[in-house]
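Shown next as structure tokens: one chain only, the form predicted alone.
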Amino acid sequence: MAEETLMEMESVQDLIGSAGLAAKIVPGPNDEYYLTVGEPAFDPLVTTLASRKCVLIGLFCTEGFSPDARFSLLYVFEKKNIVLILVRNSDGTATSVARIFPSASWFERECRDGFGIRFDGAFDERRLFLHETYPDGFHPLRKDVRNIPVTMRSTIDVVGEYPFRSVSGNGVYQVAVGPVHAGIIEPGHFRFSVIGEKIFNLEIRMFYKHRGIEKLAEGKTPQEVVRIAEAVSGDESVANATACCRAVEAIAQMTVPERAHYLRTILLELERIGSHLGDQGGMLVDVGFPLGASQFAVLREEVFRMNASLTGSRFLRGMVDVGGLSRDIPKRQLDELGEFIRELKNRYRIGLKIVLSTSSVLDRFSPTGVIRRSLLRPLNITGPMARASGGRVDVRINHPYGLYDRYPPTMKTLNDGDVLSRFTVKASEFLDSLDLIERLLADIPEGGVRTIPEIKDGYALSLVESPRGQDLCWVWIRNGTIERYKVRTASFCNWQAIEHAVQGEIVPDFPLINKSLNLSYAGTDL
């Protein structure tokens, strides 16, 4: 065992803090930690992972992972560099651990719909994805859903609706926005209790197009698995299909070559800077400052052509492949995409520029949709959002994967957790992927992009920064082809921010706060 891995024992055992459950600690191929916990250690070991400061990023159930019972709830635990996952065993019931990790909420409801897991004492018990159609009984990630005939309510009457938070008082009005909005944005319900336009609550209501994308894995291969993962959310493709990548390449020990982890690296950066230009320009449209909102318009437009050219996908579709990329990227393309990221640095900063010395935009950005910093850790919001907000968490910089390590990204931190705040971290980072590009490209080696796989049997987890934040993926190989495919987006956590943003500002500005968090619906409703 390396010296490295040493140090991360022991710093994983230190973090329990207990010599008997020290013992059991597993290794995982991602740098990944497992810890089978029984039900009388697991109540206090949570309580001490708590006492820690440790972050629930992940919570999942998965059927015949553990021989001694039908359902392992893994628990995916995070602090500065080390990343815990305790296997819970369960007869499907558990108790719920949403009072001491509010992020748990939306995972433990999730694994109710999913697998029919009880959780006792959790404070919110109503369905997540399966909405009120769906019959009773009918949870559709277990291994015997396929031999269940379903068949849908045709109609709902008013006791089986879904009981949205009651809030009433002199003077309060309750405006429902959605699940249809106009344009060709993906459905969800926001229910504003507000007093003349001030709002002082907001419930929102999600997973109305749930595609089944973990179950369609089941039975795949891992490299069908991974056009799976690019269909999670259309702008996060390359980041998606990179972490399922990663976790079958740790299980199979598999070395990718140089050049890919250069060519991955661009792909994702370039993924990041098209993302942030479209959140940008999606803020000026809202605060109706046309002359800005155009330029980053036309810029993001031509970052999607250099994407086609380069890869024949505006969204860099179909590259990213188990052991390196599906094919190379010449260097006349190479050498094109270096001039265009040159020209594109000025062009930017030009309209950078103009923005931020518009005083109009600025008093619309500032001081409007504040996330408190102190809701970070709770609610495990990730991205730019936290690092507008004095968050410091990059996956690239705290678990670097690929070239990061070689590469770091500067990490862009404001405190004021604004509109403003937020389009300027933006900024910082669409300059550093740029400056990130033009290194890959001077120092990127010549040779293969792929590895021939060989597909093990095993489990790993795979963590990486989308452009919205930590994307998590955890693959369970078995015989040969996918027995889990767990894949949760930064959106699925960072969505439960909005309710807190708004509160407090008027109905006018939902749309510029909503912009300048840049959330997925498809990749929240998987």
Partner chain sequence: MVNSLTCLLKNKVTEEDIVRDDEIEHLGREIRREIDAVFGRSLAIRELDTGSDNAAEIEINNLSNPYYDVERFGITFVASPRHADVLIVTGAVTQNMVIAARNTYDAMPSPKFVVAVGDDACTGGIFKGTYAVLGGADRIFPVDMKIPGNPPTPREILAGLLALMKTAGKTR
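In this text, all values refer to a predicted model and were calculated from it rather than measured experimentally. In this text, rigid core is short for the largest set of C-alphas that superpose within 1.5 Å between two forms. Positions refer to the first chain, counted from 1. What changes on going to the form predicted in complex with the partner chain:
- Put the two forms on the same core and the Cα of P163 is off by less than 2 Å between these two forms.
Please move on to the form predicted in complex with the partner chain, as the form predicted alone is already shown.
A lone chain is what you will see next.
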């Protein structure tokens, strides 16, 4: 074992405290550590991890993983640069950890829907991604459930009603919004409890777009799953595809050519600048400032056109592949990109200056939709929205992958946690990404972009910083095909912050707050 790994191993052992358990830690292929924990030791260990300020970044179920039980629950904990996965075997029941780690609540509900796991002591036992029209006792991710449509009819009758938390009191009334919204937006339901114009409580209901991505991936080859990963969320295509590829590559210990690493990083950053531009433009539309919004919209369209000329896809799809990239980008086009980036930087600065010197914009941006720093860890809030609330979280810095250890981005944090902070953090990240692309373009080596992949069996976790934050993916390959593909985008966790961010704000500010958080419905609903 390399010295670095040994040192990291020691810090993981320190983290769990108990020497007996520490001896059983097994390193995984992608810098993650696995520890199988028996039932008596589990609850005390979770309490220890909580007291050591670990974050529960993922919790998912898989079937047939251990010979000892039908199901295994994998709890993914993060502490700074350490990722520790607790494997807990279960025959269908487990104790809930949601009271200690609030982020577990949605995770547990997801496991309950998918596999029928019962969590004792859970404070929320409602269904999550299976809405009322799914039959009772249907758990699609179990291996004995065939992946065929639940309904063969073309209409579905309304059955039952989702029990929203009810808030009552003098003057409290409810406003129901969605799933179909007034604008060109994805579907989701927002249930506001309002006093006058002020939001007293918000409860969100998602998963209208649940397409069954995880089940779809099972039995497919890793290459096929990369295309599925691109369809998780359109504007995070590169991030999710990269996360999936990195897991598959780590399992087989494939060496990705240097040039492919450079190009992948460029694509990841291009995706980030496109997303940030769209987001900033959207925020300005929502405060009624079309002058600023149009500046960003024009730049974004140009980024999309640049994407198309580089890769043939405005969403950079079809490029990232297992073993590297599916094709090279010729030097002439990279030179054009460099030219474009230089010009983009100047034009962006002009737009940004107009926006940040307009008082009507600043008035709406601040102090609106505050996310308190104390929420970040319990809910695993990541990405620009966490950094705008003082959170020092960025996968590119905490768990550098690809080239990010050699080309580290600068951590941009602000402390106010309002819409203005999110706008400003995104602006500095945008400029930082442009610098990064320029540095990468200057240093990019010649050579091939793809090693012929050799698929091996095994499992690995992979983390990637998408424009929205931490995207997690866990891939388990058995007999050369995907046995389980778990994907949890940043939005899955980040969505839950909106319920807190809007409290006390007025309903008309909701679209602005929502836009500033830039949450993906598709990436959450899967």
